[in-house]
Amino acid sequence: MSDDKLLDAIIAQTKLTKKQTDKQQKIVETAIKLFAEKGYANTSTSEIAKAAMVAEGTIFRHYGTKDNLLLSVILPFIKDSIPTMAEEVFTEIMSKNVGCFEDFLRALLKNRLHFINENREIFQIVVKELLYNDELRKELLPFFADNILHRITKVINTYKDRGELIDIPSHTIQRMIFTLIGGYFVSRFVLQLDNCDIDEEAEIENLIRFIMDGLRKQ
């Protein structure tokens, strides 16, 4: 899914909503393309205004910030969606042959991977709300768990039941795997540690390695 067609996805929710006056349907809908035109970095509020053909006060009147701008339509969309998005993510992974766990870890990590490469701006703005926000932690956390971290679990099962893995708990094994793999996606493109060029194959690999046989030389 391209950063494009996932705004268009979310004009495309907001036309449905019955939730908004006709003026913030112009602004989110102006703003959501121009997002999509220039980057969102590269989009102002006056900008937004002018294309909307309202005054920029009334931006700021109704949303205050252009992060919660953004931030009003994504949430509705990700609740709404994230049951849809995990079936057809986790559908998509599992049609790849994934005969080991490896292969189940190696597929994930290339989905989501190109998923956050094309939904980059996206990706940040939620990250950082999710991390100084605690209510809306509250309200989103339970859709992840409930669609994403319990296939994750079911998958974990699966491969524990062919003695794939070892045997401590499996929301054990996902935490921690989840922790691993979250805080990479976060380091990498929220903190940004590391601006020097990565070599996402190795990456990947590195990563896959680590949480399969960890740092103890064998």
The other form holds:
Number of protein chains: 2
Amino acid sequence: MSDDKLLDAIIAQTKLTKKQTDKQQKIVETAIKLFAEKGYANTSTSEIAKAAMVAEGTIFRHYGTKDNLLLSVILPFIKDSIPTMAEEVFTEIMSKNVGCFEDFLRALLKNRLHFINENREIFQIVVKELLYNDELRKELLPFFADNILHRITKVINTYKDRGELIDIPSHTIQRMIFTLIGGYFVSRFVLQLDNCDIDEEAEIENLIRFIMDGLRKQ
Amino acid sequence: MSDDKLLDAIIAQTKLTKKQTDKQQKIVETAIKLFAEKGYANTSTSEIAKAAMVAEGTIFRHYGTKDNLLLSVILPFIKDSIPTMAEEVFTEIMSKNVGCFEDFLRALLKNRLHFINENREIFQIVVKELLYNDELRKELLPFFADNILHRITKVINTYKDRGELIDIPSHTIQRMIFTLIGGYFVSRFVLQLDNCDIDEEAEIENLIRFIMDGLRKQ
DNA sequence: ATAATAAGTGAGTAATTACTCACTTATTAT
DNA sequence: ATAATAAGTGAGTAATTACTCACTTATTAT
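Could you output the structure for the form predicted together with the DNA, given that the previous block was the form predicted on its own?
After this comes the whole thing, all chains and molecules, with the earlier chain placed first.
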């Protein structure tokens, strides 16, 4: 509870006041780069200061603690982008294509792919710290669940009612889609396993085909 | 090259000589526990020493560096268990059930589930460090590829020849299976997202059904 | 123009880090 | 039994860590 207040305060400050100094911006920029590259625990504040060409004290003037810097990097991204995006995505996709589930899936996948492509580094940080940092995981996972998963479940239910989807629990379906798409993004953007010989469009279509119809012939 | 020699030496030493001291065993045990819990970077050697009730010097007597301790924990597990297991799994599974691909998948999944269940902590360490530690990733990923993936590709090709599987590139199929099963294991054993309301047997069957036939009704 | 506030600095600090080394104690080979 | 070797110790060390604080410089409000 008190934690949430603090975090909300950080976000409010970062968003509302808006007047980030040049140095402040440089610090966050550099922190994102280094955290993504080497992980939070392997990046020292002195390293960030040097790379951002700023006195180490400046970091602590603005962010107080190293932990706070991480949160200032991650949380605005999460708490701002995700829900807004989610809202946008789901309403837009659902209204535009009243088409089949496959079309919904394709739109969702392309949208997310584009989004993560634009935010590779923060995605890398979030994934790494989600595994490494217990506190952060406990903070973020429920947030994901509340904002993303229940929306997907809704959509799945809609299509299930239309008789387009098989009859297993919605949250199981949602979980498998999430695992597959999430796994695809992680292997591509975090592990950077490049599948160089196949183009992206084809890869997406393969993924969708797999999700829709599985591996069995016919 | 020189790295590989060193690592092989570590493994040879740990395996062949076999005469691990009580203290040595305690150190490795404790390191596994702490690395799994808090991650390598967040665990200090003094912490390990204290928890293992050993002088800090003893750790360095045996392992030389902290990095080496990590390798001594991970590599014997990887380089020993994985190939042996893989061999075992693939020959056994393939000879016993000359059945359909679904049966192969079921056997593989259950086998791996059992294996990881028995080695939760090391699995946690490997996954975490695979994302966090560039060096280790570069060392391990090719090893995985050589030992596991090409075997799966072989099996997939067999079943493709029998006309049981759809006609997309084998390595794409293999990658999607790996992503899905890997993602399932990670979400379960590392993120520890518990799906408390469904029993394991049913969950596995859902997973297999999804892989085989996808989400589309009929 | 001036006062008040915020931004920025960098030397300094206590704590912690991985690691060493001279030494003692246990184990093994003879 | 004795010598040789390996295992174990813990005080010590240089480097690094996150963070502080007295101070200077820039920005804003009046």
